[in-house]
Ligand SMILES: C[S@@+](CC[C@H](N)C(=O)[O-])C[C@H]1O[C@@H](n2cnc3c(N)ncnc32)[C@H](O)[C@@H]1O
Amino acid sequence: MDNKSYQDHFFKKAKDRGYRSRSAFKLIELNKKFKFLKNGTKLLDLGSFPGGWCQVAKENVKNGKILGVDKKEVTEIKGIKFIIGDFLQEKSKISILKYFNTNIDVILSDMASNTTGNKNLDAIRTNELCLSVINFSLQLLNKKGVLISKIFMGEDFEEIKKTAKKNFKKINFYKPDSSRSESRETYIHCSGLST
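Taking the sequence provided, give its structure as one chain in the form predicted alone.
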């Protein structure tokens, strides 16, 4: 199976299973590898549009609390709350804190910056987002919390690694099979705050 038909396979599979995006399979693979979606989990999905990751989280988390945040409006998913806003803005942070009213178990981010056509610039911008997510998670995660964030392999990769290592006990990198093979994307998995 060539790469294009392999990708179409995930697109078709997502449609068949009622997922809103093929990226739902990335989260399925990440969870299979790191096992962080558990019953009772308090979970925040940053950049949640169109809602594929929230769908997967909902399937795996019973009696938990799931919140999605995105600048775009996400069509309702039963049992999940969505906030329209930028997670970096104070207003959104206040809404997030208010919703959970306690520290969070899992923070997810599949965010990438809007593409410009310049691969290096896109990688830098997405990695800046990842750094923001790491710093943001330090205020909200509980001691044993887990953070999963998209990153692009690029020149600032080392900076992300260093920041993550400084603040978390364990860090791993993983590229799911459902990621496009030509894509520079991979995911960082951080667990256990060290501070």
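Could I see the form predicted together with the named molecule next, after the form predicted alone?
Since only the chain itself is given, any partners or molecules it might have are not part of what comes next.
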């Protein structure tokens, strides 16, 4: 599928199903593959605007606790709490820890830095976010917890893989069909803390 047909196909599909973003289908595919959205799940969604992943999480998690965090304000979704803030700032991390006040089951990050026009720089910035999420997850996830984060293929990819391998028992990479083939984006799935 060329880029334009891809955009049109997933735009229409998202509109038909009432999802706020085409990205919603990436989470549907990720969950089909790794099966982490369950009843009772405590879940953090980083980079939640406009809310597509939160919509999918809510459909699949009953009696859980879901928190979305983004620099941008997300329009309300019943039953989900949102915090507006920059994840890289310490005060956002403190607010997240305070909100859950216990270890959680799933951390998702679809955060992507603003595009600059320089693909290498964009990849480096988004991967910095991914690394920061991995480091933060050590404070928040429970022992059997799952972390899924967007990551770009780039020169720092190996470093992130190494950090993930050091801290988690199992790691996988998965690129959903709904992620454009020409995009360097893929997702890292980490499960079970090593320590």
